[in-house]
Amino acid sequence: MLTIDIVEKRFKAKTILKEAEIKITKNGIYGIVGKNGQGKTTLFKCILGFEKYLGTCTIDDEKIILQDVAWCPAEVPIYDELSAAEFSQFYCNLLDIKNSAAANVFDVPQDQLIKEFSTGMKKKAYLNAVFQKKYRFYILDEPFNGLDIEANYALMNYLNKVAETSIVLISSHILDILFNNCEQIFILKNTAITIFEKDNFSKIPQKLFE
């Protein structure tokens, strides 16, 4: 079970999140939506412990630690001077992954330097590295940005598989993808979170843009 209870997150005098609560009791894919500047990335950083806040975030009643989360930020931190294969090995060393279970979700030139890749290819190389390990919890911040339609399809196929045994939390501006794949969608607006079940997804645009 994933429990997010952010009583308050402030940057100086500005409140970004207040009484923002999420409780997920079963595996599956869950969406986070909101306009730019509403705090989606800040929410993820609080969950991962990158930001200080008042509250708690736990999974299976234990504190969430970065090594136990598949984390994909909107702009992926990847080293241009490495090849795709070298970056995958670097990621294994970073997380102490002993037996890599490389998913190879995307076809990426393994011996080519990452600095020669397009933005979308860099994201593919990063995700391939992350997916070398199976996780209890996945957080992906705008993972579809920069990917073509085929890569988006491959990514969702993979996430639907891992969601059978894990909790997957995705932020995206592409509502159709979330509508078709999510168990619940959480709208982040005016510092708070509103929960929508599948049968109410059609009401999300009104809530977002009212």
Contents of the next structure:
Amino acid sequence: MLTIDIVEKRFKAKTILKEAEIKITKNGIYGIVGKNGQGKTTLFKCILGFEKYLGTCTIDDEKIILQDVAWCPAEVPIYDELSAAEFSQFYCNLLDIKNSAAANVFDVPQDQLIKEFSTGMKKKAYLNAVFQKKYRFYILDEPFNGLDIEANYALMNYLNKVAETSIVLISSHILDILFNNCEQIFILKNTAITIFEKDNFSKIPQKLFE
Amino acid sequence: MLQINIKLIEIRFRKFLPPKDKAAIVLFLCFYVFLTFILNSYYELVRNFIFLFSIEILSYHINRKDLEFLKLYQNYKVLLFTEYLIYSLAVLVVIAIHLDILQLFLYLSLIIVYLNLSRISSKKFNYPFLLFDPFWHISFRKNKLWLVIPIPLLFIYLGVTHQNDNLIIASFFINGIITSSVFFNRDWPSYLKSTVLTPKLFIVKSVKTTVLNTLMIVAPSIISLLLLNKIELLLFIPLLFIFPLLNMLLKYAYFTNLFLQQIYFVLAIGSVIQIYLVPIVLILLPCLYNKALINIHNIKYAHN
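Other form of same protein, the form predicted together with the partner chain, not the form predicted on its own:
The next block holds the full complex; its first chain is the one shown before.
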């Protein structure tokens, strides 16, 4: 079970999140939606412990630690001067992965330097490296940005598969994908979180734009 | 043109010298004057190594991204030449004080050669380095360090043929600078947080990686010394490993302050010239290890 209970997160005088609570009891894909600057990335950073905040975030009653989460930020931190294969190897060393699951969800030239890749290809190389291991919890911040249609399809297929045994949290502005795949969607607006069940997804645009 | 030069220098240094931070600028200038003073005091000792200062300019030149833009300026090579002269001022002033015309001519010629180097192709070499620390690959590719690898061997050859052991010792310095330069790069903090290793194990693995990767670089020098029967100089070999290990610890001890890392590293290297200061550097290693450990711990573990 994933429990997010952020009492308050503020940057100096500005409150970003207040009494933001999420409880997820079953595996599946869950969406986070919000306009730019509403705090989606900050929420993820709090969950992962990149930011100080008041509150607690736990998975299966244990504090969330970064090495147990598949984390894909909106702009992937990837080393341009490595090849895709070298980056994957580096990631294996970092997480001490002995037998890589080598999902290779995306087709990426393994021997080419990452600096020669397009934005989308960089994201594919990064995700391939991250998906070498199976995790209990996945957080992907705007994963579809930069990816082509085929890659979006491949990514969703993969996430649907891992969601059978894991909790997957995705933020995106592409509502259609979230509507089709999510168990619940959380709207982040004015520091608070509103939960929408599958039956009420049609009301999301109204809530977002009101 | 001088105004453009000043702007370019300002752009380069503003990352760690904010224009409004007068104290930092004064400190930096003091350090520069101190460097000039040290070079002047030990000129005879450092005379043969003075060209090493130009390597930093070469590295900066081949990696700068504004060259296409600067080409819009009619005499852009003169502009760059002036900028690099300003960076080399400490060296040039010292050479001028000693009226060493040959060194001055060679140094200026080197800068002109750098300016006219065609862009070295970005051909990918498959380096055998251990990937626990990706910056060995990154540094060698980004700074084209493979170009510098034959230089120590050349120094050893010249040292043996001219029976000048100082040249062989200079080759150790060059090797030390090549391997230490790797640690002036920074990891993404998220990777330090992600690692499953404890800070202690992380440092231990970093030490192992540093030693093995350094060995790959210095092995040709060691083999050359063995083949050329310079066994007594092999006593200096541990120094080749101390340089990168020291800078690796400095990197993690001063992870958020590259400037401090550079200053301490230069001071440590400078101390090697005064050989009696080496034990102080060795004594400092455990303290640095401890500081690096605490720093990694602080970066790695989240705080609610």
